[in-house]
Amino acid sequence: MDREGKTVSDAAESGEKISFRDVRAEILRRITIGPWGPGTLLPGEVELAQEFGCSRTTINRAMREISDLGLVDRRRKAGTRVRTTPLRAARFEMPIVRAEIERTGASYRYALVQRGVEPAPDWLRAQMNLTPKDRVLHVVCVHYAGGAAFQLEDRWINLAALPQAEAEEFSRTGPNEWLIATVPFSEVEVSFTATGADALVAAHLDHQPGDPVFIVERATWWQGAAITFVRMSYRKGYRMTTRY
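Show me the one chain in the form predicted alone?
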């Protein structure tokens, strides 16, 4: 239904332009209210495009977004079927540390610990599928909340994919903000772990060597090219929450 109470089919018959959002809303309505209950095989894209008076591209985009919600199972040659049990996916933002800290009401401060260009170490080449010739910019910095160390950022940037990073000093602004503003990403891998604090963490966070520390590791790619790998260690008491 649209805001005037008409269905998308009604709008199509009256010659109104149909967007993928209109199609998505109507398909979601039919799945959640009826008649397309769990297990229903949905009409094909050609049939839906004819019904709604729009292109197959519009139908395909709407279906992709509904599939991303975990409500339908799309398979080549087998069609699209409403899932018996919807999938739930936890979604994590690509956060800016400054904004995360300032949302708590605390003041933010940034400090660069070290910066240098070096050959990609063996473990990073394996992690990011780099070659022995690839160079990386290695940056270590600390983000503070209200005067206390909040996060230690230990980051490697692939200079083959992002050569302009070599000219950045990162003395006032961290690589976290610069990367988000500079390059998009098409693939992300995130890992969570708890391990004993090493010498680097102990030196910059409120930890003793060997204390348990919460760590998030994140690797990003853009169209198959490795962009960056970062290891973020958090101060004691940090909590990460997601909603799905």
The other form holds:
2 protein chains.
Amino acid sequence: MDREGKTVSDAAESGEKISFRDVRAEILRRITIGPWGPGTLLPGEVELAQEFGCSRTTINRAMREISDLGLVDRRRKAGTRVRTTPLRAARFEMPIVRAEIERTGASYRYALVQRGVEPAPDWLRAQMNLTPKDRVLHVVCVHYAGGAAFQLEDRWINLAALPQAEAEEFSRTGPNEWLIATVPFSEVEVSFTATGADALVAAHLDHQPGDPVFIVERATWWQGAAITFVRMSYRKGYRMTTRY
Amino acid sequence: MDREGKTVSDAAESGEKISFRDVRAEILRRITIGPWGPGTLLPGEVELAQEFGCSRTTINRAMREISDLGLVDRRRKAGTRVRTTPLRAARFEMPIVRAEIERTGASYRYALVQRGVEPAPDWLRAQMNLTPKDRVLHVVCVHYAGGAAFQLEDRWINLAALPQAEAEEFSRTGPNEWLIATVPFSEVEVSFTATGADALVAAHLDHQPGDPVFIVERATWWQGAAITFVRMSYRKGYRMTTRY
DNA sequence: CCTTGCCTCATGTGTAGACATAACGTTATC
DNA sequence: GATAACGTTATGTCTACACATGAGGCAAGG
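Requested next: the structure of the form predicted in complex with the DNA (the form predicted alone having been shown above).
Expanding to the full complex; the earlier chain stays at the top.
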């Protein structure tokens, strides 16, 4: 956060305009080290605007961003209160695999492993909220980085919601890229976990069965209808990292 | 996203004020399904304000939020362009373990496993950018949910940056909560991965050595100085989930 | 032709003011 | 006394306007 090099008093002294950044930094300071510990009810926006010598709009923007960070709760009339359990939210950017691989300078290669239309298995019906008669397209493919397997993609596409998927071969590019270019989505659920490699994963990612594998699963909906569910297994040693 | 139940034309017809939500929804629609595919240069804010019949400020807020989502690039003079590879950013809320456990209704219990001041091992010196003479406090503890081990916390605190940590026992509450209440932080790096359980993890999380374990590592800095590094190992079957 | 420098324009951010909305707390009514 | 109505108040959002900032592009000069 605190990348802004000047303090509020600096800005005030020099007669410069107060930026919402200055306000944000100062309020963050007061919450983290200053007098506004967990549970504190902060002064109202009008009062703060007076104190900082800026308009309420500026205070509002600073407060809104701090609220977005998860450090305070804001309610009309009730005011702004510092959360007792600050839940710093981290942002994870999830690029498509191809971009992630090419960004590292490695060459990207794609290989289709399996493709077929199947009745949805029970766990998938539960996960995607499908009816028993819904058909799904099941695609398994591998993304390689510099010659070595990087990620195994195990994807299910709801043909009731996306019938045109049945005409796609996915022999040269992955369903990932096709989907991004083709369908919008309104809601996404992502989860991370670790499991032991099964036979499929072991075979394609060069693992021993049972080896720990980092898993990302993502379910996507559009206007209430399930579009696709994907389970991505990463090669050994993969780390997903973010800074904030 | 599309939770707003009315369209822009609805709002315009009824003579209601256009909300930045309406604008955001409509622009998202045009980007995902409408005519503004990847690479499109969007109209300027002034033009959009005219089209939507609202002020430029409202357009600006809508655009800023869409930009925060990672769907467009905005540059002064250059204008707003739809990204070719939309990198939808996901937000992960990371509450402290205690809150995470109690939220599920399970009872929380804490146990200290080990505590001592040690010279920093090489990998940690590299990770936290420490000098050879820096001393670190090493704390290992376990967080239980409803009687079963939930998370093993393996933490290192830089005593050069935080000497008062040496006086803490951490016998009743974890270093996690103490740190949150005590020190601010300016920068955080989080990473997720999967590894096989080592002896320590196996012993305290009821695993077999080599069992897949979901790992979260977090390094925290304050004004350039490393504060703490923590490696959290989760019990079998743990999933970290988020919707957006 | 290439470079340098200015002009212009799109976004970034600030101000003051107004009305909307939600919720707390009090008052009035049954 | 319980409940319903209402006024007060803090945040939410929109407007209109102004100036700042950064970058693309044109033009003058070498």
